[in-house]
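Just the one chain here, laid out as structure tokens, in the form predicted alone.
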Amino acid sequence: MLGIESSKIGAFSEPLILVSTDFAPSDFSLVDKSKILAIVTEKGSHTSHTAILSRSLGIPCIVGVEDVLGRISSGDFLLVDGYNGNVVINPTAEILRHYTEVESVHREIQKIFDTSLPFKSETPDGTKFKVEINISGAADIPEGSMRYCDGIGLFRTENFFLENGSFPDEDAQFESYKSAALASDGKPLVIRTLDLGGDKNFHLLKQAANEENPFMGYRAIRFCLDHKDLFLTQLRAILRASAFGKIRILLPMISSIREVERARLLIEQAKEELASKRADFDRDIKVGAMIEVPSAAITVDIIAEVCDFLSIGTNDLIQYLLAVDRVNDMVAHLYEPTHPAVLRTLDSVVSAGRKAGIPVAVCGELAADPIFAPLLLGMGVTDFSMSPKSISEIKFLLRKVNFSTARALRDEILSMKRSRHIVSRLRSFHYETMQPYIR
């Protein structure tokens, strides 16, 4: 009304560092992400959407920086150290020389990690595992990556909806899923059905727009089961794309066996509708559930009865178990993946999946954390799904750890009572494992 045009995140052509109070997922929908050098925000945590997106793109990102807008002005020269969480305004020549050396060291370490890529995903004592990538669309699949990773463990379909700002029709969705299936080069592709809600809202999701606590509200499978026409549209698109690759369907935010059963009935309905049109699709498509709600974790043995695989979403599972909003920087310090409750829950979920004879994946941030990966391996996790940038490091690490050693680590960690002791032990294990190769 005042005739003042607000700045838009996409309205830039030169590479730059983005600084803001926070960013919503929709803010990035029209941005040329190759132009983003780094991201700095006042709010958020290391598991907020901004941080997760940055990691997947290999963009340095620091969140939760107090009074960042008061200290930084447009045009400032910034140095963003994503490894240590430091932002330097107008750095001196000496500081720049130091960070040039740091960058050179990290490049050399990355070259060492990359040596693992051509080899099988297997521990020295013969235990097989899989390293897979998380994507939001076919464009996120690095060229040639299917030669060295074992598949796509998570296709986040909601980003496609956010980019469109609407509910895309069946053909548009089909083309998106088909592109990813073809790019996966015959390897498994896990497509997660619509997971809007929480910090991934947009204006058409009116029912959730004004919720006081959208993370525990009307989102994901709850929304889809209430909007069967929208859900069936997505399911038909996924099924049609399954004719072009090894696609699996993953259902998010499952809290009971009933939700899986209802979703599977709709999957069968979508199959019948496509069959009546003589469309090609995988009639035996695998269906799995995300375990990210405490009720699902506690009853995973029941839920596993109607699933072909399980995938643990550690980001949400941790926040629900600990009652810590993972995008709230005021309680970010309470978000402890090493809390004994978290580790015991992860272990029991994996154990239940193994007893049911179905594979268990981890697609949350813990899968890409080098101090956690050996512990997850020892628990029996078979599939590790992460950003493409993390593949080589995790594969290199797990190829150096005997399963028997990882199992012993798991037994030791589960007997410990305090998070700080657990963190210390995991870090020392990681150092002892990597020290012979990286000095």
The other form holds:
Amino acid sequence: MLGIESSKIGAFSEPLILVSTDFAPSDFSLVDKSKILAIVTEKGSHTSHTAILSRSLGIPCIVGVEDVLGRISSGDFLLVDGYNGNVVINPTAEILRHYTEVESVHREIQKIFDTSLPFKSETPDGTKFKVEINISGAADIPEGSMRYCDGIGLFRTENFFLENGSFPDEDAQFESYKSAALASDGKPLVIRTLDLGGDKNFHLLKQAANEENPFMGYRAIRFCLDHKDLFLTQLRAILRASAFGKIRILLPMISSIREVERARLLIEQAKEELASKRADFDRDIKVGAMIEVPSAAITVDIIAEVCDFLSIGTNDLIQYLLAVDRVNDMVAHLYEPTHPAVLRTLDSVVSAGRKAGIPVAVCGELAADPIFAPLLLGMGVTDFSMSPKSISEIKFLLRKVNFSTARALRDEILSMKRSRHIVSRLRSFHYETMQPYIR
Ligand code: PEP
Ligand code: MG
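Form predicted alone already given; the form predicted together with phosphoenolpyruvate (PEP) follows:
The complete assembly is shown below, putting the previous chain first.
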């Protein structure tokens, strides 16, 4: 109204640090990602999709910084310490020197982790595990990574929709999934069907329903089962791509066996449609459910009956179990993965999966957390799927932990009552394991 032009978010040519009250995953499509050195926001938390996407892009991201716009002005020189969650405004020469050293120490440690890459994913006492990567498209697969990781454990397809700003047609989706299948080099590729909603800020969904509480709302499988044409389009695209790689279909936000059954019927329908056109696809494609809603976790033995594999989405599972919104910085301190309720639930999901004789993966952020990975191993998790950047650290670590030791850790932790005691035990276990290698 005042005739003042607001500057467009994407209109910058120099590399810079983005400071904002909020930055939604859909905003990534508005900017040149290669020019973003770091992101600092007031809103959000560790498992918000902005944080997850930045992590996979290797962009340091600090969320939940109070009053960022009041404290930081355009043109300020910032130092962003993503390891510890610190932002230093106009740092002194001494601070810069200190951080240059910190950076080189981290580089040295990374080199140590990378030594594990050419070796098998196996504990010293012979238990096999898999380290897999989470992607949002073939472009996220780092060059050569298929040589040292064991597959792609989660392809979040919605980011392709967000980048397009619309529902891409079958051929466009097919091309995207086929590229990932070809790049996966014969290793398993788990494609998750559309999980729009929550914090993804997809304008087409917003137009359809302005939800008060989108994380508990109309998203993922709920939306897809109601929009069969859109869902079938995606399923046909995935199935066609399965002629080019070892693709598996993963269904998000499952809360009951009925949803899996209904989705499987639609998968069969998509297969028939393709078969009538004589298209090539994997007729025996494996189908799994994400376990990320408490009702699914509690009835996982029932759901497992109709699944070929399970994948635990700890990001959502924790927020729903603890009633803590994963993007709300005001309750971020209550988002406790070490809460005994979370640990008991994880343990019972994994043991139910094992009883059913199907693999259980973890594809939420917990899989990449070095203090958690040994505990998950001890519970019986076989597949750890994470941002490509974390692969070498987790592979290095798990190759140093005997399964029997991890099992004993699991027994000890499950007998503990308090979150803070659990955190300190997991930290001390991690320290003892790594200390001989990293001083
Ligand atoms: C999860 O919930 O843990 C998960 C992997 O899915 P997303 O983070 O995309 O919700
Ligand atoms: Mg989820």
